[in-house]
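The data below hold one chain only, encoded as structure tokens and taken in the form predicted on its own.
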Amino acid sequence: MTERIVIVGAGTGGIVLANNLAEELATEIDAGDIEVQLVNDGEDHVYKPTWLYVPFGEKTLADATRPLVDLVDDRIDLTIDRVDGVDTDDKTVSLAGAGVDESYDHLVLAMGAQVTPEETPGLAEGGHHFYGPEGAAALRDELAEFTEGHLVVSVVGVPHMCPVAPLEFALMADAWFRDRGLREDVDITYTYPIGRAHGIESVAEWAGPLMDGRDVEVETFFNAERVDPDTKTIHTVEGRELDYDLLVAIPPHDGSDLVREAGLGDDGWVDVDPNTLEARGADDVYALGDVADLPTSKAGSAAHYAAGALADRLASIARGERPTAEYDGKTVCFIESGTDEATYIAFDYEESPTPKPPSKLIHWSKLGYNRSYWLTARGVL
């Protein structure tokens, strides 16, 4: 009897489980024992990290994307559809285009994380963002546009994809003002929720003197409530109002119907055990990327890792093994510290990160990597 592993979303998480498990699996996939489905509502892989430089006219937004079928195994059955139900005691997954029930002994979801402007008043009217195709481009037509006034970087949402990436944005813009003799003319000012300008203490305490240094203005404990489209002000639930002029705002993030209606998560993200990957609510069903609930990052390198974890998780569960591999919470980030400097920082569950001294080096290897990834994407590397 052939067995079944489907995969729900071909995220960097998706993709990087489905391409491993059809290397892993090749012999029993070719013989007829084990069939890996991957079912994803678009054609197109996309890598978000790209957008970060699509508002600074660095990257386009086609730079993001590529086609699935150029990515994924022949031995992966690719579906192009939309999975609208997950049934975990008839162990079926329901098909919004086909009409169609589909089985599966192992189920991995990895639909990632949607953004939702719309739960803070004003903000989608307001505000602009690098969260999504679309607001990326709008961001880049009024930036170039933007020659003075008061830029807000605003993280309005908690958790949210690339934790890192809106001090990356705000050290960008420094910097990319400066290049274009405007800096003066422009001032900016980062908002956080907490008490510091990162959610990890290592990396605000990096930050911090660096923004400082660059006449980046940090506003903390700064939770945005609403926002006034009009008067281009934000008010926050400290009682306190921000104006602005341009405002790059980090929207608040969630997870998945899909999960809260399964069962699987009530806040939409699945209640996963944080080794294991598997999900606490159900058997056979396991959840990496961005919609799993773990202790880390929400950030493409930990669905990377977690997805090779995972993928030898199955190929011995399916071999009948006992599996031993497990995800330690490894995450890798870059940030850039402007227009040619970055830094990294590595990190798992144990052990804190230390942001190293920005340089041009690591730039250009952060550069190198984004141009690499898809060979990440095909499980290559």
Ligand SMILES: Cc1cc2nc3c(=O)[nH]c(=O)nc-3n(C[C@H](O)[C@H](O)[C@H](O)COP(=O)(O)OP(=O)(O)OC[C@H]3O[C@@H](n4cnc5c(N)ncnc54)[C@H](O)[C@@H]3O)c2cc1C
Contents of the next structure:
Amino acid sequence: MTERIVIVGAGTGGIVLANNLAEELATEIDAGDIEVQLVNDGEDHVYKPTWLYVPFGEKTLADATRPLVDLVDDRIDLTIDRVDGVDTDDKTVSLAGAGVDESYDHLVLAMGAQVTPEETPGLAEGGHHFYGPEGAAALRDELAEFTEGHLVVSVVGVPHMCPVAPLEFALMADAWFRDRGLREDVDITYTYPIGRAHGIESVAEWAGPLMDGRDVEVETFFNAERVDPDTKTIHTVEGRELDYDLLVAIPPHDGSDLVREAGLGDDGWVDVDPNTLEARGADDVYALGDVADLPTSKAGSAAHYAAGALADRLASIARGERPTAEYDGKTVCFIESGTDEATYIAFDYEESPTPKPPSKLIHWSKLGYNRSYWLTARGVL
Ligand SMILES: Cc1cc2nc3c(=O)[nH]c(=O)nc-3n(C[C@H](O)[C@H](O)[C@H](O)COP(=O)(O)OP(=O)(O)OC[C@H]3O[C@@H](n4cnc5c(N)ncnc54)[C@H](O)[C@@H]3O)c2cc1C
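Having gone through the form predicted on its own, I am curious about the other one (the form predicted in complex with the named molecule); can you provide its structure?
Let's see the whole complex now, leading with the same chain.
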């Protein structure tokens, strides 16, 4: 009988997993013993890190997408549809468009994270963000017109995708306005919910003096409760108020209703074993990438490395062997610290990161990686 692996979501985690499985299980798939189905609710694969560059006019939205059919191995059954239900007792997922249930022997959830600006009153109306295509394009237009005033970069929701992206945005904005001779007319404030500039202590220690030297004001213990778009004021849980002329906010994030409804995680993030990626709430269900509740960053690199480990595990299981591969939390994040320099951090569940001094070489390495990302998506890198 054919064994079916169903993957929901063809973002970084899902596509790398599918292409790795196509390679590792090529013989079994060709023989009809195994089927791998990859379900995604859109025809394109989206490389979200590109959106950081869109507001500064360095990339376009088109740079962030490629058709899935060009990236997914022919051995994979690529299905463009939205999964709107998961039944872990019957071992089926329901496809909203086709109106059918697909059975699975092994199910991998890789639906990513959703941004929910509407959760904070006034934020959608009063703020901008670069965490989605429309937001990044609107912010590009707004920045192009912004020649003086107070720019506030505010981390409203944690956890959020790419924990270093707000820092990058603030430092890139500083350099961008300097390059245009406007920096003296633009004040920049960066806010963060806890008592330092970043959740990772070593990153906060690195970023604090850098922001200070660049004249970027840092406000900590700053938890936005609501935004008043008329007065252009952010009101915080702590009772503070901050006026802005342009607000760039990292919106609250949410996991998936599918996860809550299937009883796999109350907050919408799948409760998983951090090493095996097995869901704790059901048998033969796994999760990786942003939708998994893992003790590491919600980062594409984490999804990529987890997908490699999970592909090895699933291939072993499908062949009736004991799986030995485990995900160790490996995560690598480049951090732009201006418009022409960057650093990076690398860490796992055991090792904390140490940011290196920023350099042009690392900046060009980040841009080079972004260009070659499509090879990662294809499972080549
Ligand atoms: C501005 C920005 C900058 C970033 N920069 C970096 C960076 O420099 N380095 C880094 O490592 N990470 C970065 N990230 C984070 C990175 O993009 C994410 O961590 C990564 O995309 C997570 O991969 P994923 O596969 O879990 O989810 P995603 O890539 O979000 O993919 C999820 C997929 O599932 C689909 N889907 C969702 N629900 C359903 C459903 N019900 N049915 C079918 N399909 C569904 C979605 O359409 C999507 O295609 C950045 C993110 C942002 C927003």
